[in-house]
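Single chain ahead, by itself, as structure tokens, in the form predicted on its own.
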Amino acid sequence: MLTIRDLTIHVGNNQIVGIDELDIERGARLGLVGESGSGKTMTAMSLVGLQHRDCRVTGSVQFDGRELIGCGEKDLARIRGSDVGMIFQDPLRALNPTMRVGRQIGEAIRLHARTSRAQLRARVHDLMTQVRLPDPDRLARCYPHQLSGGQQQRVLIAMAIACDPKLLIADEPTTALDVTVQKEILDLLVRLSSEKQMAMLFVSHDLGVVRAVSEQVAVLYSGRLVEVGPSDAVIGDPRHRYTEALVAANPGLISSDETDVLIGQPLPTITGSVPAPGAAPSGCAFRNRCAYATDACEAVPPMKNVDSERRFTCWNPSVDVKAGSHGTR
């Protein structure tokens, strides 16, 4: 349904994102993962023309056979909200503080469909019920600041699914929420995706969250895809050293067999930070932070296929992470 080919994003002379190939099938859920500064949000926003005006986007993004790169603003505006829904990570910034939430949800509907006032009220009530907001008639009359963080995020989700989109882009929608509310929102997104056969691009820096939501995962580093495949396979047995390091640094992904060994030991971290635009080293962009880098890493690693669903780019990939053995293939 969504086909990305040779997508590049430049700011000035610096390339921020370069994705050769990435697909999302109808009804599928894909997680886009990486540290802050990896280009996740930039990639997601560029798909529907929401990138910063200083960005230059080239390549091909086809949605249901329609080319979106180079599409006019009016055409993109018709696609956003109707065919593609958006959920942003900070609901208080995304919601209008001067409008009642029911009116904001209704506005998302009115932009793309003609409807009577009675039909609009019924649809808003139905949407608030779908996202499991209690007492929807009362909450519809509230302003955003009168709702909890979880309720605000549910309002954003209701707005995003108001026109039954085919694709939902969720940009770190649970970052500001506590763990209990986070789980409720994640369960809600998975349920809505399954019930509506709605594809989802889920952007996050947390592999554990992505594993709970997404069937497929794409790992992004310095604007480049380093590993793509089924979530359980990639997270359970990573091939790229960056993916391996992300998994090791996430205590929620440590297996019960490893817990006893790691008690009392410092949590593994990734030294350094994602390079600034234009400052990435030649070859593998991760090599300056990688403990397994060799001279070969000074050249750009090719994309290697593990099987028909999984691929990665690494000169010195992990062989058997679960067993604790590492080496080259």
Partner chain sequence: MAARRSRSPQLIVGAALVALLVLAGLLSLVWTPYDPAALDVTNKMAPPWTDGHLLGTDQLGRDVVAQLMAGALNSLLVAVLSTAGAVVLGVALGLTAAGGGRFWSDTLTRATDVAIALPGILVALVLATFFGPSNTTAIVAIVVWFVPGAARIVIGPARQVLAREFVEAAMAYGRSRSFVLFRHVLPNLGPLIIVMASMMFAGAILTEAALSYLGLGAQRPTPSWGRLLFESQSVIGQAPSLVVFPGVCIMLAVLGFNLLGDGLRSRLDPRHAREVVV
Given for the second form:
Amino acid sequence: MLTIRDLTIHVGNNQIVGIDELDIERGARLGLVGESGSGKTMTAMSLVGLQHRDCRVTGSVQFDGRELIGCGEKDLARIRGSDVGMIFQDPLRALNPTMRVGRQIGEAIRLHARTSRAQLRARVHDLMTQVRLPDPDRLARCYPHQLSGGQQQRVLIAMAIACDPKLLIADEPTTALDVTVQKEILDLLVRLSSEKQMAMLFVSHDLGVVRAVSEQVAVLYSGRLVEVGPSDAVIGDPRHRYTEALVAANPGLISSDETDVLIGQPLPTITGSVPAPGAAPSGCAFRNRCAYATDACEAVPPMKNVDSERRFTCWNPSVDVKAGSHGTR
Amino acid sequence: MAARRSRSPQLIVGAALVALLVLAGLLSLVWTPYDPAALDVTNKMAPPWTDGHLLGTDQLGRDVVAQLMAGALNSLLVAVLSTAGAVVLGVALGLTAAGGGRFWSDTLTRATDVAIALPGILVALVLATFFGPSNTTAIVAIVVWFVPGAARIVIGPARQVLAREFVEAAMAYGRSRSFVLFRHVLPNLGPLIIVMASMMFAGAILTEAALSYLGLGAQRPTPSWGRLLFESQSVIGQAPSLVVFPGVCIMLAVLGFNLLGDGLRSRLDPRHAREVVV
Amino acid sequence: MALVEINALSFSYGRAPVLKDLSFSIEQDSTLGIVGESGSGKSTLIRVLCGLMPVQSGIARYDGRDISEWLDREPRGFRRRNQIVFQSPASSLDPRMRVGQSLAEPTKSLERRTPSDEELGQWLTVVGLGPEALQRYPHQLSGGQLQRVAIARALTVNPTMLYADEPTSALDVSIQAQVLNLLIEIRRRLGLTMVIVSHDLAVVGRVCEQVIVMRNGEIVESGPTASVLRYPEHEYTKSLVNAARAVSLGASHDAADAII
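Please give the other form, namely the form predicted in complex with its partner chain, since only the form predicted on its own has been shown so far.
The complete assembly is shown below, putting the previous chain first.
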């Protein structure tokens, strides 16, 4: 349904993003993972023409058979409002502080459909129930700042799904939230996506969060895809050395039997940080931080297919030690 | 982006106008084409380019260029002193209001709100009645008029700086509130204060002209643009240029400082200076 | 020996109670994690303990001495022993000061002397940066580097106790691991007692031996981290652990699948 081909984003003379190929099927959920500076947010924004004015976007993004790159602002605005919904990291900033919550959701509905007042009210109530906001009638009369962070994010989700979009773009929607609220919001997104057959592009720096919501994951480093595939497979058995390092650096070993052994033990880390735009090394952009880099890495690694669903670009991929372990699950 | 930083046309035009004004004013200390007070009785209300009077003479035969140059000096003097006074007092007040205890903070914030609502021109009139019209009166009036505004501009940003974590860290290593205000908050407000000062400077020039036009500012023989305007308005029919020239001077000076302020704003504001797009 | 002892400590902003009747102690040379969600009072608690907020009621002792009294009589001595690191790397350093100036501040303020560049450079080395960073301005450094500088600044006065308020929650996962490792390492190397406030159980589970779970200004559960995380007793702790497990990579796949 969403087909990205040879998408590049330039700022000045620096190429920030270069994605050869990425697809999202109807109703599927894809997680886009990367560190700050990897270009993940810029990629998500540029899909619907919301890139910064200094960015130059080329290539092809087809949505439901329609080309979005080079599409007029008017058409893009219509697509954003009706076929693509969006939610962001900071819900309070995305909401109008002077307008009651119910009216804001109503506005989102009215953008695409003319409805009577009574219908509108019923629809707002319905949407608020769908996103599990308690006591919709009372909350609808509140201003955004009177709601908790989780409730604000639910309001934003309600607005995003008001017109039954075919794709929801979620940019770090839970980063600012507490863990228990984060779980509720992730649950909600997954449920809405399945019920409504709504595809989702979920952008995050946290592999754990991405795996909790999406079946597919695409790992972005310095603006390039380094590994794409089913989340469990990619995280359980990463091939690209960068993915491997990202997985290892995640401290999330909650309540496993090893906890008492692991306390106070250093975590594996990735040294250094993401290169600044234009400062990435030639060939494999990760090679200056990679413990396994060899001379071969000075050349751009080709995309290799593991199977029909998985591919990665690494000259020295991690050995497939866990081969077959997925079959037992 | 580097190009955008250094070549702001506003900044260049503003700085050029201000430089012209300052040069003319300073030059008048050592040289003017004629003595600004000297009367050339044979050449009253001479049009421009008459007998070496570049912009002509006024109704008493005084050289217009000389008077404008001396007027520039007076305007600058009043503007420098009043802006400096207003900025120092306003920033001090604003910092106290932002960083003081709850009581001071509330009291001072309300007080500045009230003071802003007072019509400044009335304050000036009252002062002039008490102390008699003079440059000093004009300066005091402008300071009193501008201080609450300056404080108001500073309070919000100062509170924002105070809310940042390096302020808490400074408290944790034992720095006092006043140290934090002067060594952390003040430097961080530097760009804001510079921009504010240049805008105020423009306001001060305009206000000085208005006050001396009303007869509340500099008295004879000190030349002043505002008084030149006032004196020449009775002969506007015979010699319109006598009204036009001081008017243009005031306008250019105000424009110069406003452009300079705008230019400095976009140059010093980190949001403009370092636009990060990644 | 207990380094910090808290008895019936309460705190409120105006009428709103933030800390309700807390009692616990922190052992010397231990690492304590304080876990809770926004509004639980965890940040206020450590601010009271490190002297940024007053002890309103109850007793708080540090090394056997009453904290408020100590702060009144000898504030510098207290502050030198208790330092704190904050959440946001972007705002924890004055943007108008070079790193070297920021690093020198605690020593100037608490020891009344100006430290040499050599001394400051050594602290930067301790946190994994080179002395050349002394000349940099904060905007020239990355988030992880800024957090290292903030940690170095706290260390310059050789504190006994280091508080950290969400030290990694503004950082990417990859950088978070670097900073956590740094905290683990300096703790071991310098023999610090450390208190880490975090909403992230995984972080606490990796660094802290003891944990306190807070909710609405009260302690709902406390104990050794391993057992609290593995066998949570209070319902609230259970929900925290479940929520964290759902987005955890190391946990069993069944736990992660449960959410989908």
